[in-house]
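One chain comes next, on its own, written out as C-alpha cells in the form predicted alone.
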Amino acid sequence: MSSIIRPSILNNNQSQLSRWHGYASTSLLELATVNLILDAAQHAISARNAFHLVLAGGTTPRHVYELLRTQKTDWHFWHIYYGDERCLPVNDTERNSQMAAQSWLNYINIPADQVHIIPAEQGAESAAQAYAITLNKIAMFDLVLLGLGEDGHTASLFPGHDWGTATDASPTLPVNNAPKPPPQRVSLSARRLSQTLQLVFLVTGSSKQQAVSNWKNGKNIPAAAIKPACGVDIFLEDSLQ
C-alpha cells in the first residue's frame, strides 16, 4: 500500500485534507476497508456503546458487505445509515438498501430499528424531510463511506447540482433530475456528510481515471466538496494513482 497525503485548495478558500492510499489489488483495498470499518466499531463502541455507520450505495462496495457478515462484532451495537437512495419501490433491487441487505444485513443480527432506511418511495421531497428527522437524532457519524462517479459525483450530488455545502444547508436534498436513472434519488448533503469522526472514499475501476485526476488537480468535483474536520482518506486501486 502507498500513502499520500495532499490538501487540496477549492473555489471556496476552504481545503480538504486527502490522504490517498494506494492498493495493488481490489481484494486488498476491500480488506483494508473492512479491517478500518471493524476498528472504526470496536472504538466507538468501547468509547460510546454505539456505532453510527453511513453506507455508500453502487457496486463497489457490495463485495465488502458480503466479506462484513462474516465477522465477529458486537452488531447490536451497531446504527446504519445511508448517504443516498434511488426513489423506486421498497424491494426494488436497484435500491441502496436492497443492495446493503442481501449482501450482508439480512445475514447479521443487528436490531431493525437500527437500520435506518431512507423512505424513497414516498418521493424525493418528502422521503428527503423524513430522513431528515432521523438524522437530527444524531450529531456526529462515527464513519462514512462514499464512492466515487465518473462524473465526480457521490452519493447523489451530481455536478451541476446544489450538493448542500452551506453552513446551514439541510441535512438531506431531493435530487428530481439527476443525469443518471432514476431521476429522482435523495441525498445526503455535503454539510451532513461531513459531519462525521472519519470518512473514506472507495474508488475502483479504470472509468474513475479522470475523476480522480480532476479531484487531485484541485478542481470543483462534488466529492471534494466533502470536508470533515478529520480530513478523508481515500482508497484507491495503484492504476488510478
The other form holds:
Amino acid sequence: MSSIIRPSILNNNQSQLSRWHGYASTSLLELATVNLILDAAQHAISARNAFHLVLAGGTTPRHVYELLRTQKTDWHFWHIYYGDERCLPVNDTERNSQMAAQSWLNYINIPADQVHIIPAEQGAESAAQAYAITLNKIAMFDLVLLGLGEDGHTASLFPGHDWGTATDASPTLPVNNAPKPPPQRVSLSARRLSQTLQLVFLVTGSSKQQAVSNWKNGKNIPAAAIKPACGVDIFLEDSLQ
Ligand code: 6PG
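Could you output the structure for the form predicted together with 6-phosphogluconic acid, given that the previous block was the form predicted alone?
And the full complex, kicking off with our chain again.
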C-alpha cells in the first residue's frame, strides 16, 4: 500500500484519485483487506497509540470481519465507527452494527466505549445530530471501509439525495426515503468520510458490474464523490474489471 500522507480533503471540483486493485477471487480480496486493516492499525498504533476505523455496512465485509476475530493485535487501541446505520431497533439483525457485532466485535476484547454505534433507533434526525457530536472528538480517521451499491451508492449516500460534499457539510446526514430498505438511515457525509488517512472500497458480486462501469466511465455516482486527498483504493474481483 502507498505510504500514508497527512491529507486535507480535496475540494468538490477536483476529481477523485482512485486506484483499482483486481483479485482473482473473493477470498483473495478478503485476505488482502484483512492484511491492509492490520497494517493500517499497526502504523496508527505505533504513531498515535490509537486506530480509528470506520466500518462498512451491508453484506460484503462480513467475512472480512469474521477473519479479524482471530487476528493478533491489541484491541485496546482500536476505535470503531460506522459509515452509516439503518434506523431499526437496537438489536435488529439488519443493523450494520449488529452485523459487525455478530461477525466480529462480540468475539474480541475491544473496550465497549470504543465501539461508537450510531443511535439510529432514535430516528434519522436525532441520531445524525448525536453522532455528529461523537465525531467531533476525531478529526481524522485512520481507515475508512466502504461498500458499493448497485446504483453507485456508498454508505447511505444515494443518487438523487444530498451527499454532503460541501466543505461546510455536516459530518452526518439524516436519510429519508432511501431506495435501499430501510428507508430511514443515518450516513456520514461525503465530506466526513473523506477525512481519513486511507480509504478502501470493497466491491464483490456481478450485481456491481454496472456501478463499476459507471464509476470508471466518470459518471457522477455517490462513490465517486468520496475524495480524501490520499485517494481511494478500490478492491474488486477481476471479473468486474
Ligand atoms: C448499507 C450499506 C450500503 C452497502 C452497499 C453494498 O447499509 O446497506 O451501508 O452502503 O455497503 O449497499 O451492500 P452489500 O455489501 O450488501 O452488497
